[in-house]
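Only one chain is shown below, in structure tokens, and it's the form predicted on its own.
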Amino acid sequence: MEQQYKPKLLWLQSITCNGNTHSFLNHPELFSILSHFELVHHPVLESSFCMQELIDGILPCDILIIEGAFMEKGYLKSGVEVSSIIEHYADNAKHIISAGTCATFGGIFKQKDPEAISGFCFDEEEKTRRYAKYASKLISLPGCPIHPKWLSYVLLMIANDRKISLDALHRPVELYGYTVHTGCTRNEYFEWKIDAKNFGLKEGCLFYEQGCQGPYTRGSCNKILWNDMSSKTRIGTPCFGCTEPTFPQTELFHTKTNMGIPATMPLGIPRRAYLTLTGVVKSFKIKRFSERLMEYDR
């Protein structure tokens, strides 16, 4: 019986904290997903080829996953520029996945040397010199770290030869077509403009006073839950906006306002519409939302 061909999967790291690797290892169906591929090389998992063979440039590669920020010169492994290793395999790969915000936009590590460090094909929102060469096979998966099921979605779509719709930054629309605000369990508080006064509370929206980036951030954290059960906003922590090219921002836990109005409107909301609706809402006092949930209606 003829053996089915498995796409050859190569995972390379540049400047990274290993966060995306560890996140993916937490996938509850990790080995089932990997069974669809031949794991050519991975920095942590047992795979077909060793580091020296990787550096020698002899490995086959259908799908290249890049983890970590990118530096043109000066970041070496075994005396070889990591940038040249990654570009060698990117030339031959059919699909390139930038896993995490560092590999996609530069992320946290870009803060160390903003002029020299970037993502693989994007430097924040700007295209790098590599973009034109690799754009046709690039899929961006920003996140700090990525949700393991975002990566498994992309891998299984590729394994099944399915087309993935992408936005202008090459993020899958299925995963990044809406904001983190979508699906947030605190949306009633957002609509009635009632803010949480501290982190960790069950009550209140985290946007108006606590700096939540959910209304500005594309991602599915409140639809595809972490550990199948939770998200930052569900436990009372503001969204950090980690899937956007502007991450990391300063003053994370502060919502900048002008005369009590958010300086930046939620994504896609005209200022006039926002002011009209919030003006009407503030004229009402909703008793259920102004009391502790566990104490109301006792």
The other form holds:
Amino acid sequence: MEQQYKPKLLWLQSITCNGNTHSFLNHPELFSILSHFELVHHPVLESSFCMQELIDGILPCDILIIEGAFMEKGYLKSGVEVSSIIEHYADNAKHIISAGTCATFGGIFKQKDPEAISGFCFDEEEKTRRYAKYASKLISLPGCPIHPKWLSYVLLMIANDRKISLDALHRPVELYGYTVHTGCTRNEYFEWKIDAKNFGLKEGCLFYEQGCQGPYTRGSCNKILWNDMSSKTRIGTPCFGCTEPTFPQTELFHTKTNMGIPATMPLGIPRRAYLTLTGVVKSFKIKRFSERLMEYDR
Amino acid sequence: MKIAEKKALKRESIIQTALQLFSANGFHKTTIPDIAAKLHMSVGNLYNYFSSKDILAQEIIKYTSEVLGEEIKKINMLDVSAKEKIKMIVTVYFTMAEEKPEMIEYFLRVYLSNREVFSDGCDGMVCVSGFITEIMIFFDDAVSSGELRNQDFFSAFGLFMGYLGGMVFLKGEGVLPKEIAYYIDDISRNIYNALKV
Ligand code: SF4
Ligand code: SF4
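Next up, the form predicted together with the partner chain in place of the form predicted on its own?
All chains and molecules follow, beginning with the one already shown.
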């Protein structure tokens, strides 16, 4: 039987910590997913072409995955401008996936030199000069790092020729249409405005006192769990909003308040409505929520 | 007029009348038959609108809190400094104490003094949220614009409203030597100075 054509997959790195590469290696179905593609080049996995051939610009490429932030000029590997190599392959690719917040918005590496460093097509929320050229094939997958299943979702959708709905920043709606707050097991505590006093507790919401960014952060961390079983908020660590163009904030574990009122409202919630509810809700004492779930000290 | 509209009007007139009687004569001395008599309606019919005196009392506090909240909402929408807004809020509050004294009296003399009537159904801020929400919005705007100092909500709220309530109380007791409007400028300045950055 003639073998079906496999899309050619090229994974390139710019200024990166390797986090997205490593995250993807943790995908439990990694090799089954990769079996749908021909891996042309990858920074750590065995692939069909070597670095020199990559630099020579001769590789075929259907899907380009980009990891890491961008500097227009002055970031070289093997004596070659990384941005020009990546643009060369981006010109030819059918799909471009920016994997991780650095490649998408600039992320952590942008902090080094905010003027010169950005994402590939976005500089935080602003469009870079590349945007116009590549927008038609761009899929943004912010996350620090991305969840391996977010990437596999996109890859398999492409492999199966399925249309992926995207929002204004080119993020798949299926993955980024709701917030990290959705699906958080602490939602009841959020509703009743009962905050956890420390990290790591089973009880309480992490919003006011621990700076949880879940209500402001688009991502499916609490729907598609990490390692199939957990998430930051589930274990009692506040979400710090790593999928957002504003990441990293300067005060990660702090929700800014004005006289106790969050300076920024949870996404899409009108301030009057939120304050009316919180004012009312705070006046109730719900016994079940003010007690520990378990006694550990006995 | 549609039946629903008629009912709403009737409901409001009951609230207004009961508000006056409760504020003037006290909550316990005022009976449902007193209220019904003043409205020329039967006691039975009044119960169609409010199933008990306690519930009527709770609806009144919600109503007054909404009315006051609406006034402060208008101020919140204006593009003026927090200093000016403070003066407007003080003015609204004192004007209401002057023109509709029963509203503020009700809050001070019925709501705050008969907590048992409001404990079940008006827990905490449930019935006064219309007003509290607007005060929260005022503070939030004023802190984010850098005019007022960021602090705990209740220490600022207590200072602001405690002061206003105290003045209206003194007026009600008849001990203020001058008309309450006379104090607006000084009081606004005091509040602003106490809360500013
Ligand atoms: S911990 Fe964070 S994500 Fe969870 S309910 Fe609270 S605010 Fe929302
Ligand atoms: S929970 Fe928040 S910080 Fe953690 S990975 Fe998800 S989006 Fe990033």
